[in-house]
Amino acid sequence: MRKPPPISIAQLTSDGASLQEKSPPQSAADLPLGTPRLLSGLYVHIPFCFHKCHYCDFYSIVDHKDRQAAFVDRLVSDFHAAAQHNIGAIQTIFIGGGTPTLLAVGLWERLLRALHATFEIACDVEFTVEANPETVTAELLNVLTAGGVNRLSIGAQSFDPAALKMLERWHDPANVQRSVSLARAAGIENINLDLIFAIPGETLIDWAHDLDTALALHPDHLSCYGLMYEPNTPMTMRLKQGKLHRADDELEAQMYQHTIDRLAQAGFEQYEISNWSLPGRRCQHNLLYWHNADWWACGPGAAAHVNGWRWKNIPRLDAYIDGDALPEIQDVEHLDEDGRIGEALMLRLRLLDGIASSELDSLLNATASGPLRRASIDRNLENGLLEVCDDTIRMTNRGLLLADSIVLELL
């Protein structure tokens, strides 16, 4: 989804003062963040894979187990660095990759004591840790839950080998199962499965089977991403090269619908374009992301947002080992007052709760921009794909499908 062009930081800074003169940052200290803030979550980025798969484009790279003990240290290091800036308890923590769960235990043992004697965290703090179906294991487990984590995000992505061998996933179906039984023995009560749809030859009774697999092992929040083809992937070079076709507009429609209907049924509430969950177990780290919240980021290739300012984590794993303290950067941006309204906008009206009309007002009133994007919601509302329930602006069940094409003219 597109974003708004980002303001140059050599022409702005937080108070609209001039940086023409001055050197682009070189790590999030450069930035003009003001002083310690509190910060809502911290993200952290561990890039070792046994194998790069066909459809992402996170920063990762083939584990050879060579640089963990290596990558810890330097990790520590940024955990000291960031807690300069955050001031009270951090309410959620999201672990990615990558695959974080190939990280020997040893070194999650270290990386977690480092955790909670660097940041404050509050006492119900929503820590997730993803993980891979073949990676999980009772001992290792053990290990997340005595550290806290209570939140666990399995990559399942499908039951069908032929779709897994699509993706470049080398897992078995089967341990998916025995990951989750494996989590809720150790006593981790909240359990996310990521699946993607509209894989290339996948039906859509194939689908629906995924689905139906995937709630039989009771999970508390599925996430279903319908394939995404970015920039620079092999399966993206596969589809320009005639080598596979990705499912047509028609099918994945299908497949979405079926899985907003199959999902209402067996009681999962939607509140976000792509992610489903029980009552009570919507994942409050993302809703930081939908709410343009601060959070921070460690690790190479990771992205935070604070006090308005974006920037990445630079993704190099020997120039993020041989750095210190806080690691360089680049993406730098901070949107200018239309384009802050724009992006509140996009993301707010991906969540199923909407945005309420007296917030609305005050965001198109901000700009010169708002008649427009006022034109824009009217019309939206009259041809159905935007609805007002109780005096909230959300995107109805057919704008969901249409869902790119309407934050894009808000933007």
The other form holds:
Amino acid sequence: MRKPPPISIAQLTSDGASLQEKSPPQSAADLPLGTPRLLSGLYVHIPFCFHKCHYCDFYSIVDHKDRQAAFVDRLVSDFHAAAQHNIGAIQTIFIGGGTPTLLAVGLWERLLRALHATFEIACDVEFTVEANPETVTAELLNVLTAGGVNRLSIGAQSFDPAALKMLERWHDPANVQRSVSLARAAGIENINLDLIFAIPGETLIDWAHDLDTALALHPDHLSCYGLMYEPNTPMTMRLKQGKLHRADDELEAQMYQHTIDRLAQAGFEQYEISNWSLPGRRCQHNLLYWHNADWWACGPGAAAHVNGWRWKNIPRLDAYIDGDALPEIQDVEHLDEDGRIGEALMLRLRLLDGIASSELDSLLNATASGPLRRASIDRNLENGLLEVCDDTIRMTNRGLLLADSIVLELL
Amino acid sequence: MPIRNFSIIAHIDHGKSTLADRLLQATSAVSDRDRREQFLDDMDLERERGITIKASAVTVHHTYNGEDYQLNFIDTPGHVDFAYEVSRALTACEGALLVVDATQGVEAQTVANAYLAVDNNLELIPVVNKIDLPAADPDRVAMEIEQVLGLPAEDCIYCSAKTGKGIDELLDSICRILPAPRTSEIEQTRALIFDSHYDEYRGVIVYFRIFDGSLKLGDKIRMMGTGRTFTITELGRYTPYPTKVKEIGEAEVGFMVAAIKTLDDVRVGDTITLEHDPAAEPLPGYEEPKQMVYCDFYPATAAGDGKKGDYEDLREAMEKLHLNDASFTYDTTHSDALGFGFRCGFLGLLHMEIVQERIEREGGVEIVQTAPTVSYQVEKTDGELVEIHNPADLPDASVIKEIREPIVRLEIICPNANIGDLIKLCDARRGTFKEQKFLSDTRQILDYELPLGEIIYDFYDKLKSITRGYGTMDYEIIGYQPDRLAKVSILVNGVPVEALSLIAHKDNAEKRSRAILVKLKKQIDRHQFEIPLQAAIGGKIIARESIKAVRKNVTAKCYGGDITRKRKLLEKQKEGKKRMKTVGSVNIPQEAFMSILDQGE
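Follow the form predicted alone with the form predicted together with its partner chain, if you could.
After this comes the whole thing, all chains and molecules, with the earlier chain placed first.
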């Protein structure tokens, strides 16, 4: 296919209107990002898995062609291209997947070396790598820590073999504990465990047991998700075919409430709908998302947000490896001010810190939708779904469970 | 030249159009190229449904015994909703071909139409069609015709409209058996209007049959029923292409154009006479169209938010369709839940469906249709008699002496095995058993009288499912009868929703309203609070349900790559919510307003 000529940034206005009349942007280079930007966050996507879990809708493939080396080569060139558009020290790095820990140790060394050689990285960077408990080894952990990784996010999901089977998640629960121990031994101080509740067949007691088992491993951070049925996942297909029954709303609400109570008792603070941490251990990278801050994205299927622009690298490994410089992108979006405010409210209200009244005022006063949004917020304050606390608006416990109902009126 | 005026009557899909087509072809009226389509039906909709709604007339020639005959074939609507139109078309004829499918046998409509033809003193020629099919059993079908309709089996003509077999014999029979039209009884001109179409360029096209005198181009005519006068600017016949003529004479059939702007000026059954020398009496049998089934049409997109655009589009579509079909009525209405719309009256259920489809298709407007209701007569304590087309209009119970509802004579033809279940169904719908007789070894005819109000919701679907599609039914309205009827209000979150209210018999009001509440429960999304659903007669609650409060509606995972998609999902939800109607802080989807229609009992 013949590529349309690149668009010069001078042709574009920042509202993106003229962009749509021109040919669609091929890569982030075609976007008016006001480059070079101060880079605060970097997300890197590793698309390999040894098996596709049934609930997962991230871009990943079970690679039979041994393309890991080619992928890392390309990722390094992606880093170089990204660095052209970014300056300043990176505050957070998150390497997710897929299963990043599936990459061979030698390739990890190359990746980390390139990262340091290409970008300026803050000395107090939060550097997270996602880990599948089945693939964690002491050797790999040593390479990671040597490369500056200081936070490990382990996909535990559940400790109950029946629940893991239901999710088609292939790992031995015992390996979670092994991974935590190895990570601690390697000097990683900040460890997150991902857990899923409301799995079909799971009882409240099962979940309480899972949560206690996780706490016994002394994580610094816990992400606890009510199972989501994402479109185009086998889990959703099975649900539609009637092969499984989704947990009852009431049960899921009870599980969620138990999580809130139990984790508070264990000294964790809930800072987001599905995230809890010990003091000082909030995930700085994820906070960028919810604060609508800027981050860059490398790797196929990775999403970025810079200067009001959102885009996603095309989620195809072949196309990614075949490319050079910045990868091809899709789902490019630039909202108008009103849309951005709606989006900001949607994201910020997920955080238990809420929004300061003064900041809320300025968001609501900026556009014509303000009064409607204000009325909706007032209604939810009355209904007890939102509350004002220390001059800050935030969701109540009941509100957290109905967050979508609250937020959709604010969009 | 001898003239024969005839119709074809048949059950749907028994091959009426194909036979008409073949007859025209056999008389060399139609070329093969034109035969591709059954051109007597000129609307897509009719073709899709296999129903002929609008009558036309075609004039052809056939030589019998060395003599040239003029054959005027008058097409009739195929459904009982148009019984009056059918009867007018039949009045214009001296005979009819009664067509029965050789694989299906006599059906409910065959019987109803045959009776209608006999009532109009028509000579019948029984025709067994589709004899080319492997499953054809013409002898059995001929016996059914003899048994049910009393037409001798040996008089049946066997034919196949598809292969052409028996067609010549049939044409000869039309000339031989059907009577010649009567001669003029009076000197003045009298012509019967049996159909009319609206043409965008020429105005109304009137189809007529002359009984007395003749009509000439340029004649000044008067419609005896409406009193309107016009001048004939075009006169012609379809052969089958429109052919202009200067005069149409005694006993002949043709069409005219006379600068008539709306179908309201032309009533089927009306008599045309000459302005300068009018007949003293019109031809008998004229009636005003009588609407029996009513429902509301609302624009689907306008919320009750005072937005007028969609309503105007709907109004335009209704006005346009009304030019083509003057037999439905419409009046502006307003509902708290659905905004501005129209209260519409139809001849029957099928008519309602056809109008709705045509408005959506031809007007490009999406409609929310409320559940249909029949036309009730209410006698008040002060003796005043009012007609009610809408449960909301029912006077206060304290001033009602009695409520009368329309009763139909229902005829069902079904396989023997289903007779028990159908009797149960009719009894449950307040039916009065009238008669049951054998049609053949395997099928029976079941006659019931029951309220029209009981068959306008899902009766036909039930009949079809009980008989696995083999049962057929037909009905005619025979009058009004008082019964213990009451208005049932449906309350959502304590607020009565008029668009959901219904008039029901007190004995089954509870059962019906429970079914409605269960349906509503499925269609209304859970809200942040519990929603009581109640059905009430007067102040008395007769059924209740409740929709539990939603406990959980949260996107658990929302990270960098999820934001756009999750936001769009929420926006979609919000958009869906916007299209719902808000009553008492509850969002009711538009489909819910149809829940009274079909009830999975």
